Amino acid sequence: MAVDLSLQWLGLSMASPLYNASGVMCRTRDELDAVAGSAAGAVMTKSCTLVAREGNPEPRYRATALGSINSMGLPNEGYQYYFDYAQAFDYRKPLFVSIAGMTLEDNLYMLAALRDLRLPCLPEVNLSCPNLPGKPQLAYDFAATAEALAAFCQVYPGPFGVKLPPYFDPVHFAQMAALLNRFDSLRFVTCINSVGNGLLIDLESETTLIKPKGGLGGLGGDYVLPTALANVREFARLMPEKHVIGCGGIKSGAEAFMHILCGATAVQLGTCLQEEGVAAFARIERELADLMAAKGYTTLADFRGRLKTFD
């Protein structure tokens, strides 16, 4: 049975629904080129700030048997580095530019600069970095999020997306979805960023696994899969006119299938990509295609958003 993993959305053509999450394999040109040259369906740049940042002190990332914990602190080369990359990009596959200004004004400045370049890339504004000491996640402040999105739409006339933190309460799903639905040019949301401020301990040394924030960091991998799936399903259900990009806990074709079954248009790899490298894209695509064939599906649309419940 021939299985087609391609998709079309927002005028973009992707040969595969898999690409990298912001923060993984995306800080340098070499990393971005490696993703672009792989089986990934698209490329995402590192969340950028106005000026380059070294990020938090090491150790700031650790893999575990169930995923990872990190407190990177937005290490990046500054927005101009990634905008220059976008100008030189060949666009044989879509390019997404992640923006994470330290202030609303920073985000507006970068969005205006990207607007003026008139490139075919799409911005994803990161509203959900949990690893900046003293900086709360904007997307947990609904009033501030509404203010920011209104300002984004004033400055940037094209389609854009946002990366969201995990939500845990049905009321918050409904409130945030209603807020996001007010903005027509907001065309996609990525669910989820890491589950913030977890704590993992090395039992032998009785020490935290990472240094920043007293050992608190964002969780990824198996730890977050159920939360990510819930966020994808709820936002896809509550925002039928927008696209949801699934991120969290994808390490095989099975988890990619689950995200799409919950309504994800496409999916991003984080911890798995960090640990395995770009070969993960081809492997997971093969596994996804095999699983689809075994179930009798030939396209992603055959099962996207068709999760069954006991209701």
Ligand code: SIN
The other form holds:
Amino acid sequence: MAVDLSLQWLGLSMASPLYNASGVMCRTRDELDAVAGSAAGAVMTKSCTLVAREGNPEPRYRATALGSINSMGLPNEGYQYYFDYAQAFDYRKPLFVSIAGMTLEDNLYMLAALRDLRLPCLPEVNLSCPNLPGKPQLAYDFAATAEALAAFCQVYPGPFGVKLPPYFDPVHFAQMAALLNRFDSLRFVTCINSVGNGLLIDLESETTLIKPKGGLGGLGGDYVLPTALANVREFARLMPEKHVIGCGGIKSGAEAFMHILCGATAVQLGTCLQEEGVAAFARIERELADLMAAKGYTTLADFRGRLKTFD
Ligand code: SIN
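Structure of the form predicted together with this ligand, please, following the form predicted alone?
Okay, now the whole complex, with that chain kicking things off.
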């Protein structure tokens, strides 16, 4: 059975629903080129700030049998580096530019600069970095998020997206979805960023696995799959006019299938990509296609959002 993994959304064409999560394989030109040259369906840049950042002290990323913990602290080359990359990009596949200003003004400055370049890339504004000491994740402050989105829409007239942290309560899903639904040009939300401020410990040395923030860091991989699926499912249900991009715990065709079953338009790889490299894209695409064929599905639309429940 011929399986077609391609998709069209927001005027973009992707040969595959898989691409990199912001933060993984996307800090340098070489890494971005490796994703562009792989089987990934699109390319995402590292969340950028106005000025380049070294990030938090090492060790700041560790993988375990169940996933990963990181407190990178937004190491990046500064927005101009990624905007230059976007200008030189060949757009044979879509490019997303992740923006994570330290302040609202920084975000507005970068969005205005991107607007003025009139490029075919789309911004994903990161409202959810959990790794900046003393700085809470913006998207846990609903009033501040509403204010920021209103300001983004004033400055940036084109379609854009946001990267959200995980939410854990149906009331919060509903409140955030209602808020996001107020902004028409907000066209996609990426669910989820890492589950912030977990703590992993090396039993033998009785030491935290990473150094920043006393060992607290964002969890990825198997640790977060159920939370990611719940967020994709609830936001897809509550925001039928918007696209939800799934991120969290995808390491094979099975988890990619589950995210899409929950309503994800496309999906991003984080921990798995970090550990396996860009070969993960072709492998997971093969596995997803095999799974779809075994179930009798030929396109992603055949099962997207069709999760069954008992009620
Ligand atoms: C980081 O650089 O600390 C990770 C970015 C993020 O989780 O948003």
